[in-house]
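Coming up is one lone chain in structure tokens, specifically the form predicted on its own.
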Amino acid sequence: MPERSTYKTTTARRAPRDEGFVQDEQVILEGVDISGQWNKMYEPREIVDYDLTHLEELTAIPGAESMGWCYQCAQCIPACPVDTAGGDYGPRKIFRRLQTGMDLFDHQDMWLCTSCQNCVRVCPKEVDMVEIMPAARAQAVLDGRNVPGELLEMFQNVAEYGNPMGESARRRTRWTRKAGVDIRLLPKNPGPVDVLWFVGDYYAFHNRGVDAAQAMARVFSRLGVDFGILGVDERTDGDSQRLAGEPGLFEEVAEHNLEQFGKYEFGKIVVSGPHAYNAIKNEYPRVSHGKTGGDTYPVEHYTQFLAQQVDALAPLLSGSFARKVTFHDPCYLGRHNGEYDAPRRLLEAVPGIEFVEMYRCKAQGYCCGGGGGGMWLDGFAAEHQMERLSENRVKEAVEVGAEVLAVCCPYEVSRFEDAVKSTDNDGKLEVLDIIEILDACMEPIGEGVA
């Protein structure tokens, strides 16, 4: 039987307990002096005396209660796109900072959330950042506490001009002049239509959005869709303003748009963007405005509308699009509203296309960074992240070998085109709205008068 080890300690002197550890000054094991820091034993360091003032201030706000439910499992952290982009972010981190004295209303964390809902997807305690952050931001805006100037300018533009870019409403229909097809302006020609097309701000005003809007008009015309638009009477859908902390402004534009809807007879509303889809489908019914308050209008994103007509659409796609294409799922079409198939059905109908998924797709798809007011916070986010979320996504598209990054959200063309340039991938990856791809594969229909 082997001899038992001999372990001898000299404990005449120890480090003071107020230093947070106990350490034997001398330890001899089997005749060998092994004294040193490896026998240091730390005192328990659990924090038991929290100052929960700021956490309780947050959870007292209606809509933000669930922040107090976090039990710090940290499943949200790898799911958070802001953390992935080097933002040191996520619900669990925010909760921990609140526990240890952070005042969210004076902290950068208030404005970095893009409301992508990926953390909500994985949270076992149903901590809902999509409810928490808009509620907290609304309080911050109301109190005038640390609101980024970029957001304040956007809010002012919406209040004054009805759109976040500060464009005159008279320019909303300028894009129609070169669409090449007749486009019915309902305020000038108010009769029944099958489809009320809610065009949106970026399709109406942004130079690349205009390309997509004109493509949409041509595709609708080739399909024989009976459609009309609100033109100068349309205002922003308001969803981004609500998420960024201006529920009053959201209600104002929602009431206006609901009033316009009530003037016309139509079968359904078709929208260009996921945020308009989310707003009209889920938020507008909550807005009280006289006779139109609470009305629910049948609404579809354009990919849903066209996917239902793919059998009629396919024969019109006579041109080949022989390129390798990947697709970015918009958060507010996918995770928020459960639509993943319609965009893919349209892409799969394109002749010659080679479709490839990115690693993060569908329910696990990444965020472009434009949601939750992020479209107007790029300058702010750049100070607190290592890269833009759109840059992270573009790198992934390039990595899977895509030549084209297809999108179906008006925000994303401009965001991803900027990211292509800033990541030195100009010439390697082209960003196109799905409607542009469909239009490119159709034969020209000749010039018309809009």
Second form
Amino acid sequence: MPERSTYKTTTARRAPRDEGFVQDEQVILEGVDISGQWNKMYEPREIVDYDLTHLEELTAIPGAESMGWCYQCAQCIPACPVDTAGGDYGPRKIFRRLQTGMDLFDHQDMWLCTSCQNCVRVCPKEVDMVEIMPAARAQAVLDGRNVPGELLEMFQNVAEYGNPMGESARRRTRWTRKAGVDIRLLPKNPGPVDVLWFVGDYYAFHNRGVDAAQAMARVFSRLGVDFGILGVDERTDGDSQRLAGEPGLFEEVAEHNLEQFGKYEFGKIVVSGPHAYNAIKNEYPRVSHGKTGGDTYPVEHYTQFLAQQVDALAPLLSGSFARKVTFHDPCYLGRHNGEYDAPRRLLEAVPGIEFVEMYRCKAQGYCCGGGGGGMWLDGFAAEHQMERLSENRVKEAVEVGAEVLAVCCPYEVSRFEDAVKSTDNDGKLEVLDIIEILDACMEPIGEGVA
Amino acid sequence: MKIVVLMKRVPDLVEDLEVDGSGKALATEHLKLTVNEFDDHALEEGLLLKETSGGELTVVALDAADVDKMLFTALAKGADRVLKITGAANVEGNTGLAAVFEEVLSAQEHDLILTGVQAADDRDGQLGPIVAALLDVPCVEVVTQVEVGEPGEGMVTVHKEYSGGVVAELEISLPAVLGIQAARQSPRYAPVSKVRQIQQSATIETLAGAGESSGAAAGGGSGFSVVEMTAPETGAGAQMLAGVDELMAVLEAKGVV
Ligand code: SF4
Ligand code: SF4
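I have the form predicted on its own already, so could you send the form predicted together with its partner chain?
In what comes next, the whole complex appears, and the chain from above leads the way.
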């Protein structure tokens, strides 16, 4: 771990020329002419001590210490998607503002970070915004200090209904009715399964997410996957709530989900979303839920699960998808968890597809803006940025000539579809979940299949 | 000042409500209860009052599904005490409920009694007035703001909303009952970690309510009985018109133009 830098900052101010700044002095040293502005290293320096109260208040929060390590090299700024979208943002700028008196608890900077991790990738001082911001936000939520209303409403919904939309938990399985295949609801039909599919909120409730959920059920069925879902007993994975500053709520939903996992016999968990993947893989093991330690379950994102079976999958892809397709790496599958290949392997298996990368891809992928609570802060962000991150990304997809923007995160279909409209690219770019593309290339099955 | 907030849990309208076999009540099998949102505003206004003028805030609620969580949440928001009344689940309507609250209030110090002006299962908003009548204290309904201090000891100033955007400012002597329409700010959020922490340390005081006999004490039950409960009839639905020509045709057919 890098040593903590001291906060005392020294600023050198060049003295005006007429205040004794010596120019062009003739100096010969041991026979060598070293005339010039040699003595500018010795010009008068002015020491400025800032009031570091606000910076120190922040770095005293466990998890937020590394904010104080910044040495202003600025490598993080071009990496920050919020800055790129005109948000005047990034750890360097936040540190400097803190140093010069900004109270983060009273400033929009608290809520704009999407926890995309791109700055962490380039920072030589290991200033970790993915740790800092959730810790600082948790303090803000605990103290009730200027938390955006949209976030509080979302927290309230999760606390009351177990999902951010405030939908009735009973409607969590409504999408299954028109999937065209039988879906085993574990609470009604418990018995062992190979795969416990953690469906997620957007697949279960959002109208475009439902399309993807139904596609997934059909693809699993055609592949002969023995799977079941938690149905009405599933709750949100909690990752976004944790990142947005509600660790207690995260623990509550995590405990609930872990309790459900504990009821059934299954080989592995397959998730629809990168946040569920991140939570179950990296965060749930820390949640004790009444025991001494947490539970670790084998978990795979659906693209990983299917990519392993691509040999069995490929012969089922009888249709052709002759379109130019690009792919958006979700931050929490890619940068956070290192998976860049699985989604690409699935797309490459699609017959007729012409795949094209965007400029910012894989480890350098641009963020959709939905992480870290951003999903619920579009209105808030709009007041402080020139454009939405999703709009910036959609423009890039159009620029590389893609007709289809393929995604594999349940947050993204709705985000990018909105951005396609707001950037006047309606009709030029279609947003599809990879699972929808796979499903579209397979023989239709059953009733209700489009 | 001793502030008492009366709260109750009501059917959650996010769920599809169903009428049970008797045709006179809601089916309870899948019924989910939630806090009456007006009571939540009453609590918020009470907390704001406590923060500006000091005092002690007590929340009183009838036992119901998830009532403990609601009461711990109230503590996390800043309430000083919470009381749960058990054994009164079968009280009849507002008359019975008010009688149970009156009994509890008679044994508690109180200056200001706040409750929601109405509830999802009580659009008449009769709870506050009946409690006030039983206690023989004044009552103001549809209140949007409460201030202490101005008129002096033992008085509060309240804002009461009338239709058409008219607001009256009233001075009212304490003790009094106020039916809160909306607090000055939206009800605060209680962080779950705080609620969980309080759950470990705080206690909910439990009182046995007199149950059905209370209704009798208030004058023999609620005085009404449910004859039939049905979902509202759905109308014929809207007709979607494709353009101005169709609109004109409809207007002509109706003899408007
Ligand atoms: S990259 Fe790291 S050290 Fe450099 S300015 Fe950004 S936060 Fe500071
Ligand atoms: S995590 Fe992403 S959004 Fe947050 S400061 Fe770093 S680069 Fe910007």
